[in-house]
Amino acid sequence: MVNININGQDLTVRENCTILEAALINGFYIPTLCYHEALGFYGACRICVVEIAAPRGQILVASCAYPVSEGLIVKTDSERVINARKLILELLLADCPDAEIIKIMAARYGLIETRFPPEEEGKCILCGICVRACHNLVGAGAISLIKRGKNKAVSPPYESVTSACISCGTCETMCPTRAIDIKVFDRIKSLHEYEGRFHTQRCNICSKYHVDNEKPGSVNNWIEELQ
Amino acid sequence: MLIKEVSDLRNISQKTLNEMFQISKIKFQVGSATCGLATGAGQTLSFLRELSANQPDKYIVDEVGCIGLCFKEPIVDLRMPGCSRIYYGDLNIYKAEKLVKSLEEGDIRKEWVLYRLDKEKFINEDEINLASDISDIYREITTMEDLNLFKGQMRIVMRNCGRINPEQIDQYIAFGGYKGLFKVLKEMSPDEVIEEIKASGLRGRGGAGFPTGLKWSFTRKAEGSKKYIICNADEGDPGAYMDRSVLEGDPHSVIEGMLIGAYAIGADEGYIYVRAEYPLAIKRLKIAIKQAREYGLLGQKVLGTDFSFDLKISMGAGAFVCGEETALIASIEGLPGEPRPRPPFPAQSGLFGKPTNINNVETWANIPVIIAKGSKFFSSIGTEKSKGTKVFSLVGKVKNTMLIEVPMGTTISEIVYNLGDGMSDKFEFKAIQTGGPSGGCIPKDLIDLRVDYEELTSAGAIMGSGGLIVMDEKTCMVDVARFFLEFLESESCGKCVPCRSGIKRMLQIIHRITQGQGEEKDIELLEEMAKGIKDASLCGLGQTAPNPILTTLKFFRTEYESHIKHKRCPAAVCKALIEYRVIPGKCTGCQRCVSVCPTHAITGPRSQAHNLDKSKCIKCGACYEVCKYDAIAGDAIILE
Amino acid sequence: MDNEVYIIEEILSRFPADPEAVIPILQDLQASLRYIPEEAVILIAERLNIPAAKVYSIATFYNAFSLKPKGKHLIHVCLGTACHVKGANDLLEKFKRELEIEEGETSSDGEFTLEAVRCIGCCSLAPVIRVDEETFGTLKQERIPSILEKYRAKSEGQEC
């Protein structure tokens, strides 16, 4: 166990845990977007920044990735932290005007409007949760983050149908901004704009549509392969 | 042949020095680094090679790296038996042909000679007298020591550049190479090596200036038997090319430095991550590595000891962000070059999850000298906290554009006016940009600033890798800020929001300002964003991205205000805010501008002042560029 | 096409089936074929046993790789700081006008691909461009047509 201090409160927390884990366990709220318990940290959205005292002075670090250490002093909502979060949210409001969660989060910091000219549409905040889930949890590796900088996007290879997708819907389930949308039309399940289409059957138990057994690359075949 | 004893090294050295200096023929050495080749050194070299092939009893020719006087390339040096070495500048093939003809008539073409060198001095303070007696003709030539270009310079990193053939390991050895490696393997423990580097005060030359010895000790102490070292040769800062020059001119200095580092840290494998834009550096590194293996300096049981180390080259694929340590590691691992959060630091978990130490080219090249000459020698150079020398590329609007190596603490004015010989055009000095896209612009008022890590940081800039870009009154600082943001926008990996989106939005604002559409609140917004981006970005790229904006705002705020309030670009650079016109009194009617104008906006008969139709002008600047009479003006206008 | 697959297979055979080989493989492919064909992405993924999505992600991340075939000659206009302050943008614009293409595109005759690069390390000779392996320093707009002509002639020479 190590002793740390969050917002003036002395705490004893588990060694090797992150600031975020220590804060959440002890009831301090820190917003997150790209962090997911099942996937670990990625450190991309920066919304979880907190202020710590480091040898080179007071700095902001991503609490999801920063490990606690003896004597660490953390501020989760100093003015500097709030300003950084507000900037991030204001940028995201402009880049992803259709992402509800961003609007809600921004409103929590008193932000209703953005000073930057907003994009026409957009929900994806490039948190990489879908990609990491597809590779690390599902093991399908159907999508990835392509290109870089302002052109970065989530996509399967060549932005078209991919046989690697097993239509499991994990990406859709885990996406924090509902940017991925699996639609079921007339027993055809279509994934987001990737146009991967799969025949489905209605499940007797849950009454949802799932991918048909016959289709190569479907969930069932894939599970069989695993076994 | 395997080198195992100091005597082996001594034998090679003696033999090679004799070959190099006890000559009975006329010897040419051609500087054939990339900047030389770009100005025609290749043709000069082939001509001279053919000459020596035809008359092998009379001429010998060798290649050397870049001596640093890039603005005088191609540079060829000539030595006749028993004479001083003389250096010719601008020696293209035509001049080379003329020179050879003159030499046959006994004329050395004194007027083309830049300087002479009477003594070849080595880093270990040995010297070889090149000329027993200096003839009257030679006496009329300035010596290297008397040339302003070299006054105040001190060569540690570039000790061999332009003096040895980089493709001949024997010449490196002859100039004292691999002695440092011998010393550490035979006489020093790894901890002693680290202590020596710590005592020297050497700090990382890649930009941030972290103490090298301390960095090594972290990786040495890290748990695990497998450790890596990496040479960061992904020299991405625009305006900096000293690493290319060192790799092209003296690759063994880096290899020896890495061998010493590997021994101290306990690594058995190393990578040199070099950008693909440097094909010649890659070629010469490959040759150097092969030669070092043949001598048993790389590979299993180096010099017959228990120490083993081998090197691989990893080629960059065009991503500036890969200069960042964790992105570089990702790239070697075969991943997109996205930085990772730190901790864990590479010293604990780096390449393939193993403890890894990364230093840049210039840092590694310093190591053999520190070991061979001792830490005291090194720490006696420079300022209190910045020791040794630093190589700078002095470029931009300065007369002498070149590589210089000066002790830390040399002032900007010494660099620009003494070494650089002042401004290249008729305009006055305005600012000097240091540290690439992470750095800043230092104004005229701070011209007496001593260049070291602390002083530059206090001015809001950084040392960076050592690019010094001189700017004059015709440089618009808002445009410079826009340039860097554009650079960073296209080089951001896009992983974290503040960098990906923040830079994009800052650029939009700056772009508006340069178009004459800025608003008064823009400056405040830029400053607010700069703070947030610095604070919240994941890696060094984003954390330092606002520096060019912040320093230009700090020192050149009036220029921003002029663009915003008066819609005027004082330097007459921002295209939306300028207008070209013909100055009737100066125009001679030579029609050069007429012939280059792509839109036929300039018209007029020969020998009469021309007319420029503003409605057709696309402001390409072609007329301005070709006019010999300064009769084209690009004026700042005020946008209505 | 078959020839392409042959080249891809040949390049793959030079490397160990190791995920870290993906960038060197793509580099060799780019050098041989002047682009990364779709089959290559799939074959690399199979050979290295990694998802094709990962290979695609790398091929689109790094500037050195192109998914479309590049022209016979690659023009790199350096837009480093030193080149910028010495008017490199005007050079880029001149190339765009001469070739009637935008940055990153290939001329309609397939001869030239125009790319802006961030510093090729010849700052002392700014402004600088590089065509294939040849570097041209202290360049003026005026010289550009003759440089293009020289390379066009070169291609014709090869075809004869």
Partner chain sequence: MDNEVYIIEEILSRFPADPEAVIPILQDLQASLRYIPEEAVILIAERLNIPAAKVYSIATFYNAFSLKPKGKHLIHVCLGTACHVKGANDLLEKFKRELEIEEGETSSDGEFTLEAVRCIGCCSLAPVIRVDEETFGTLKQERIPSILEKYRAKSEGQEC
Contents of the next structure:
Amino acid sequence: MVNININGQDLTVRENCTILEAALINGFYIPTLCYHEALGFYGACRICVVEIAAPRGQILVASCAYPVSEGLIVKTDSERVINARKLILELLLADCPDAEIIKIMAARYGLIETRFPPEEEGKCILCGICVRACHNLVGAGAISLIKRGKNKAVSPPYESVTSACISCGTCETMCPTRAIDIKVFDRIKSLHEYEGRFHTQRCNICSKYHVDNEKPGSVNNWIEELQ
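Next up, the form predicted alone, please; the one we just looked at was the form predicted together with the partner chain.
Only a single chain is listed, so you will not see partners or other molecules.
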């Protein structure tokens, strides 16, 4: 166990946990989009930024990726933290104008509009949750993050049609911004804002195609079968 201080409150927390985990366990709110307890830290969205006391002065760090240590002092809502989150949310509002969760989080900080030119549409923040879930939880590896910079996107590996998808719906369920909307047409599935198509294979547990006899756009039945 280690002793830390969050927002003036002395706490004793377990070793090998992150600032975000320690804060959430002890009732401190830190917003996040790319973190999921089943997947661990990733550090993509940076919304979870906090301020800590370091040897070279006060610095901002991503709380989901920064481990606690003895005597660590953390501020989760200092002026620097709030300004940093507002800037990140402004950028996300411009990049993902259709994402309701972004609008809600921005409104919490008094942001209704963004100074930056907005995209025409979009919800994906490239947080990687869908990819990590598909690889690490499901083990299918049907989607990947491809390219770099402004061309970065989620797609089947090598941008080709894949048969690795088992239509489990995990990516859609875990997506924080609802960017993934699975639609099924005769055993061929399209998902995400990427325009690729996914041929589904038999589930390796029940040996069924979970899109058989489905109406276009309906996934409820085969999700229920997997539960």
